[in-house]
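A single chain comes next, written as structure tokens; it is the form predicted on its own.
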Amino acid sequence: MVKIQLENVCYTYGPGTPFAKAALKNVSLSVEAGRITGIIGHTGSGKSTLVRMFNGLLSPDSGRVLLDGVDINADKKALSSVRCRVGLVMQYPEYQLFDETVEKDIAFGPRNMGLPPEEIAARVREAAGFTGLGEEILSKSPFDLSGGQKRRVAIAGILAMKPEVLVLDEPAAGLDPKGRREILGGLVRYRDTTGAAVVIVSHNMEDMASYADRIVVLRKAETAFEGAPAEVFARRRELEENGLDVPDAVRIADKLRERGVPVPEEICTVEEEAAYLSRLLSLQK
């Protein structure tokens, strides 16, 4: 089911000035409930502008953003409700932490929603669980935590609002592999538990191959192409022409096929590749 849809969205910074720059040009895409949509593109392709469209932080110059079929910009008074339903996590959200304890920081959104204290407490603990934060951390100051823990607190603050659409701009940027797996794995658990639509912007192609159900490629403020991860990464030349990489598993599979190993085109993660090669070797014994 389509949860949120962009129809021919255009946006220009500094319109009518010598510095006018088109950030989005007739961008159309659909985000489905219960699925993770990845958005990739070279720096300057329009990704960060696009994510601000999802909850009305930016309004398109033309085109529409529909949430459950309703234009979110048709009634500006309703945007506060939209922002409870569409949670947006900007890049490096840990810089926005401010409260005296982790628990209070995570509770900020639910408290502003007017929820009763017992509901707020339950949401705080559930959100902390999704992001891998133990109960012992809730009483600590967020400023005493590591960078990765701060990132989890910031994401948990959005999850505690239980958004129907969760949009994240580089949620695992700068983290080590273990931290990346834990945060992205938590987002998968949130999707599986709630049925929410999740949108992830990332430069990390391994993450996109492993976690996205569908990938949208932006190029020079426009939608270039989209599809399942295997379909997108099969277009390696087009990606490289636009300054994008492919996962290591895809590159290795290309080399193996050159040497006569029949690696299927749909394999694009290390785990899939290892499992396939293990089966192939076992058949040859």
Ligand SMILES: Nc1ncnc2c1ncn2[C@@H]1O[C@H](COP(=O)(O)OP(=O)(O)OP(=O)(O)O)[C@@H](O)[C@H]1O
Second form
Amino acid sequence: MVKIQLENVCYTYGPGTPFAKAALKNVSLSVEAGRITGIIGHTGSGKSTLVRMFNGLLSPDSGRVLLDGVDINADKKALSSVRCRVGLVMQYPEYQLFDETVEKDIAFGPRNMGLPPEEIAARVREAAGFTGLGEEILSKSPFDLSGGQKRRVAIAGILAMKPEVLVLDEPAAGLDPKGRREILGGLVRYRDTTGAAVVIVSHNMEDMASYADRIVVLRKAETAFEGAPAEVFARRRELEENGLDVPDAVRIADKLRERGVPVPEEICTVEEEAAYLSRLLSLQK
Ligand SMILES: Nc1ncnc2c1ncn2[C@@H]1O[C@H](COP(=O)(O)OP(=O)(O)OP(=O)(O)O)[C@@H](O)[C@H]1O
Ligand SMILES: [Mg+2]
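Having seen the form predicted on its own, I'd like the form predicted together with this ligand now, please.
First the chain shown before, then all remaining chains and molecules of the complex.
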């Protein structure tokens, strides 16, 4: 069971220049297999900097990143094996597609891992399945696809490497609700099938409430607090002070409680709230 930990990680852009900007200050957190960890924070709070630490794309100025207890930056030659184990999907990954067919694009990672052709072909199909891409898409040029399809191809390219830790920076940004559900649902299936640790950065609190097992809140380069979604969203005032919203369901639950309806604190999705209210109404009949 994979475990990845950040220990007192600090990172400053442009150190020693007048433009020096501390993007991470003493950040410690731990991400575990089989869980979806959500990362939220106001724009500029350090989320994208943080995710680049997970696979060694950036290395801390001080502090350590431990993959199964081993400092990934201690031996730079070992970083390529770390990058097979920790898959990173950057923001708007669709701009990085380059191959002549979707199949080749998704196969790029597994090919670099030196896997046999039949294994590569099987992984491409499995990864396409997780992201909801049909067989008929594989022979197309990625440049003939819609924006949402391109995003799926880019994510499938990372899934095909079967990372034990999958880190995604805003994977559903800019997609319509159906596209969001399909992509995020695919990530849940990937986690359920492989037992991977999944880390998702998102600005969308409804998505975080629905999909994350745990949420870490970043505030101005530091971790502010973390917990289960219901615990995090119960700290509504602190979130709002940090420019963050709470899901609609939490806001509605607050209003209902003000009017005497005892909505349990752990409810933070619209589905749970609707189920609770319909149970309550049926009891009152
Ligand atoms: N390449 C860079 N050079 C200098 N400063 C940078 C660089 N990249 C990010 N920063 C600064 O570091 C801080 C953290 O940036 P980061 O991109 O990690 O934030 P973020 O939480 O991902 O923001 P967003 O929600 O807008 O994506 C910001 O103040 C940003 O301006
Ligand atoms: Mg960012």
